[in-house]
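Quick heads-up: it's one chain on its own, the form predicted alone, in structure tokens.
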Amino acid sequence: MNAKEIIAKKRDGGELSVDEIEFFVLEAAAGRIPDYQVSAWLMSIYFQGLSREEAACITRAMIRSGDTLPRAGEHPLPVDKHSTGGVGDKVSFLVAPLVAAAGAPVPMISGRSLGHTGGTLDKLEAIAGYETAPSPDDFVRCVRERGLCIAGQSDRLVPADRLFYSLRDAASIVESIPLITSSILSKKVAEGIGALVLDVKFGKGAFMSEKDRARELAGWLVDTGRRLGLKARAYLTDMNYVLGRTAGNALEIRESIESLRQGPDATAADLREVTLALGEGMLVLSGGAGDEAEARGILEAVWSDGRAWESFRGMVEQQGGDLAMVDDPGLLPTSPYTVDFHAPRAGRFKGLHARPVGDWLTRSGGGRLVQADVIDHRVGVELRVELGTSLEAGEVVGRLHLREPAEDEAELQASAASWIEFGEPRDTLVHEVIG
């Protein structure tokens, strides 16, 4: 068995055996197959595809390429949530402490921003001192003692994924659904969970803009997750407009803290809907609730009485974060340079188009185009009106938080005004549940 023969077999449309897959993945992760051959193999998968069983075998081998974390309990099962990425998506900071406060452990391995979508770890680092790269032992300790931990992937957790993703990115083959599936699930299984809820977003602000394509990915994730022994469920959610009242690292942390402290009724309606839907799924799959109705009642109770807030605060404390910033979010990084933008005409406010907002954040320093870019946590967009509000022409709709004074304030205001969408509010953000 050798790498060249395995590449040729997949290039010609053959189905790889378990032994061939394990050999290639483990040898590649160990550095014994050169990058140019690994890239050729990944490119052959991009064009020829994988069967569902091949995808599960690759995922298992990727998990075996490094360390795995012990499971933090069995009843309820440890459960995680994964989002395919959006703009203003701060659901993790709400749903993880909600579910943890309801009794289910939540180990959450998260990532950073790249392109127009925000990154969970970048947002948490707006809290001074928060350790996003704890050791595996510290990660497990935080889950067991605080009920949850949100952190990044350690060097020894699924090293094959780190290699494959970098080569896929360099070769412009990131969009392969089977490879996306293996990348997501390998990290999730390695963190020691027994159940997983997937927030697969579609729309102009999502990684996959077309609903059919998002549905296909959701199906792959659920089916492959089950082949790996996970209880899995996917939700297709609308990402055409900014989620919640803010987009940008420190602003999203501030909104999350205020939401946890003030309760569900004070939370933006769209953010509340997605948070509770995903939380219900997490609690049911973990065994912490018998059905969605029971789960909804538990989640609303721990949100309203402050237990979810205490879970979040405890996690931040365990991870070394500055609790003064959590207790007083006004201490989070704040820009002295702001510009308000206004409604260009009268009408009912439907939302801010997510993609141009995400692109502006990236260009303005609030995101990154390459991994080496340094993020300014102060940069962001803040809504000053609620969805569904009837606006008058010239009324303030939002505020831009800038890295530096605007060179041309009028041009910036006009550009931001073009992000505004008028029309009837969406009936729902959760369009389908798969699994």
Given for the second form:
Amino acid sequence: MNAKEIIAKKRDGGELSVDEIEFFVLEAAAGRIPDYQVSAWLMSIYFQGLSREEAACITRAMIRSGDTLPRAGEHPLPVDKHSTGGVGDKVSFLVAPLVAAAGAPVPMISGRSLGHTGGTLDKLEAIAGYETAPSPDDFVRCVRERGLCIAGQSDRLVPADRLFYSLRDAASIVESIPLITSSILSKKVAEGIGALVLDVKFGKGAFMSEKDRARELAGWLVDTGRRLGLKARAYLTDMNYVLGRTAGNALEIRESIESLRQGPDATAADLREVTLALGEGMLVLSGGAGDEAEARGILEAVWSDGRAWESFRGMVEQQGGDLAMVDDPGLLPTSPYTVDFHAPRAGRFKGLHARPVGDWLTRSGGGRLVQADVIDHRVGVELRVELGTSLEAGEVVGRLHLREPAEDEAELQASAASWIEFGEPRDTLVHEVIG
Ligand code: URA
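One more: the block was the form predicted alone; return the form predicted in complex with ligand URA.
After this comes the whole thing, all chains and molecules, with the earlier chain placed first.
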């Protein structure tokens, strides 16, 4: 068996055996297959595809390329949530403490922003001192002692994914559904979970804008997850408009802390809907609730009585974050440079278009165009009205938080006003549940 034969077999549309896949993935991760051959293999998969069994097999081999974390308990099962990314998507900061407070451990390994979508780790780093790169032992300890941990991936977890992803990125072949599936699931299984809920977003602000493509990815993730022994379920959710009242790192942490503190009724309705839907799925799959109705009752209780906020606070404390910022989110980094923007006409406020907001954040210092970019946590957008409000022409709709004084305030205001969408509010953000 050698790399060249395996590349040729996939190039010609053949189905790879377990032995061939294990050989290729483990040898590549060990640096014994040159990058140009690994790229050629990934490119042949991009064009020829994989069977579901091949995808599961590649995922298993990717997991074996590095260390795995031990499971933090069996009843309820440790459970995680993965989102394909959006703008204003702060659901992790709500749902992880909610589910942890409801009794299911939540080990959550997360990523950073790239392109127009935000990154969980960048947001957490708005809290001074928060350690987003704990050792595997410290990560596991935080889950055992505090019920949850949200942090980054150690170098030893799924090294094959780091290699494959960087080569896919360089060769413009990230958009392969089987390879996205193995990339996401390998990291999730390695963190020691037994159940996984997937928030697969569609719409103009999502990684996959087409609903059909998002549905296809969701099907692959659920099916492959189950082949790997996970209890898995996916939700197709609308990412056309900014989720919740803020987009931007420190602003999203502030909104999350305020929401955990003030309870579900004080939370933006769109954010509350997605959080509770995903939380119900997590609690049911983990075995922490018998059905969705029971799960909702438990989640609303721990949200309303402050136990979820205590969970979040406990995690921040364990990770060395500044608790004063959790107790008083007004202490989070804020910019003195703000500009309000206004409704260009009267009408019902449907939402703020996610894509231009995400692009503006990236350009303005709140996100990253390339890995090396340094983020300014203060930069962001804050809504001053709720979705569904009947706006007067000229009414303030939102506030931009800038890194430096605006060069041309009127131009910035006009640009932000063009992000406003008028129309009837959406009935629901959760369109389909798969699995
Ligand atoms: N996110 C991942 O983790 N991997 C991919 O391949 C694409 C998105």
